[in-house]
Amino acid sequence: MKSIASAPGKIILFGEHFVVYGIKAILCSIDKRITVTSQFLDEKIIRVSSSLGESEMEINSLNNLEKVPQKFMKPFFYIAKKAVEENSTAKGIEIILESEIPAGVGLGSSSAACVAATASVNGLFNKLSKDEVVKRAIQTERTIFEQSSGADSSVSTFGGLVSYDLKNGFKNILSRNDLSFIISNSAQIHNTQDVVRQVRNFKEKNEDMFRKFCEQEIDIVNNATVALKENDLNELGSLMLKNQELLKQIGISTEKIDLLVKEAKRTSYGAKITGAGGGGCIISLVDDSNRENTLDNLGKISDCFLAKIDYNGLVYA
């Protein structure tokens, strides 16, 4: 018996750091993922396995997780845990995991990871509302990232445009846009708590300046939430150019990124940092008016490919 589940990829389309200080962020899904294939073993053991790299540890040394030998798979042993546990089997399980979604880039592949995996090994046994699959989602992503807010999991887990703010939580904006994306890689690696630290120093440093700074981006993302209404590229543009221009004023913009954001200008509508910045990628929005005209300018540049919005999130083969 086999259990397939799989989750898509998320892009920040506005309020990126600003979110932890309360600010609304603006995030969808993407058509990429990752999908998790689950089954069972005679042998007492979990396996995981991925492009990343294969582990496995025997049921009864679970209760350590911190004995994983690779610390990026600990969330699938998490789950395959209390999957064992509640369900109280004496098999082992095998977990694979295939992924169109670069790793490590911030386009959310560690929380589709979770919610496919999550979905895909208590699927061997019970299949699970996506109500369920994304709280338990979320507490395994804590396994790895303790302060993760749980906006990526529930993005990945229903799909589609939302809002996001640490007051009200999620709310889905209600557009069917088929808004186009290029993402572009800028290759250079980044550690998302190394940054999000970094913000925060600035922050204390430049408490008048970043209030400043949180009152423009309130703007941008009311501004945003109409022109996504009204499905106006143009406007949709020009503020995440503005978006931009703040992620660069707290400094999580590099030299790189600042080269693509510019090459992206020439021919996109605008473009700017998704996740966490200091590296990572960029996504410049286009139509069919200038789709290939700006992926022929980037790739000359970094890796690249073209992505779209999402709206069936979490997904049972």
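Given the form predicted alone above, I would also like to look at the protein as it appears in the form predicted together with (R)-mevalonate (MEV).
One chain, no partners, no other molecules: that is all that follows.
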């Protein structure tokens, strides 16, 4: 028996980093997915494989997850350990990940993997509801990234264009915008936890300045909510550029990112970092009138592709 589930990556349109401190963010899932296939094994082992490598542990040794050979694999062993314990099974589990989402560049690949793996592994026993999946996926993600706001896992589970804040959680933005973005990869791999820590240090050293930035971010997000409802691409683009300035001020842009944003500005409505920054990807807002030019333009200096909003979220196959 196989249990298969897939979940989408995400982009953050507005509010990354500030969301960790309670400010509302706007994000959407995108039409690039991770698919996870789980099946029982006769041997009492958990085996995880993905294009990034393969790893295996005996079920008896799962009490110490710090011994997982590759840290990024820890969430999958954690999910399997919980499922084995809760269902008192005598079998092992194989977990296979297949991804269309580039890893480590701000597109939510690790959250999507946590969501899809939670659904797939538990689906061997009972299909979990989306509410249950997201709760567990956030817990799982926090095994490697303690300060995760939960935004990425939430949007990956439910899909669509949403707002998210720590207090109120996830809310659909009631618009069926068919927004298009060019995602351009700086090829500078980052570690989200490290960049979040770097921003925390910045905040601790510059409390007043950071408070002002938070106020500016609140205005940007409020104006963006209106612009999204009115489908005002010019306004959205200019708010993205304002948000990029704030991200630059808190120290998470890089020379390569600045160059990509400068180029993207020439043809798109606006552009900014998406996700943790410190490298990673930028998003540029486009429509039919400027999509090809922007792709050509950014394609000369980076790997880039078109992404649209995904309205499905987690899907069981």
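Rigid core: the largest C-alpha set superposing within 1.5 Å between the two forms. Model, not experiment: these values are computed from the prediction. Numbering follows the first chain given and starts at 1.
Peer 1: Once you overlay the rigid core, does the Cα of residue 87 travel 2 Å or further between these two forms?
Peer 2: Residue 87 C-alpha, core-superposed: shift of less than 2 Å.
Peer 1: Aligning on the core only, does the CA of residue 210 end up 2 angstroms or more away between these two forms?
Peer 2: After core superposition, the displacement of the residue 210 C-alpha between these two forms reaches the 2 Å mark, so yes.
Peer 1: Quick one: core overlaid, is residue 22 moving 2 Å or more at the Cα between these two forms?
Peer 2: Yes, the C-alpha moves 2 Å or more.
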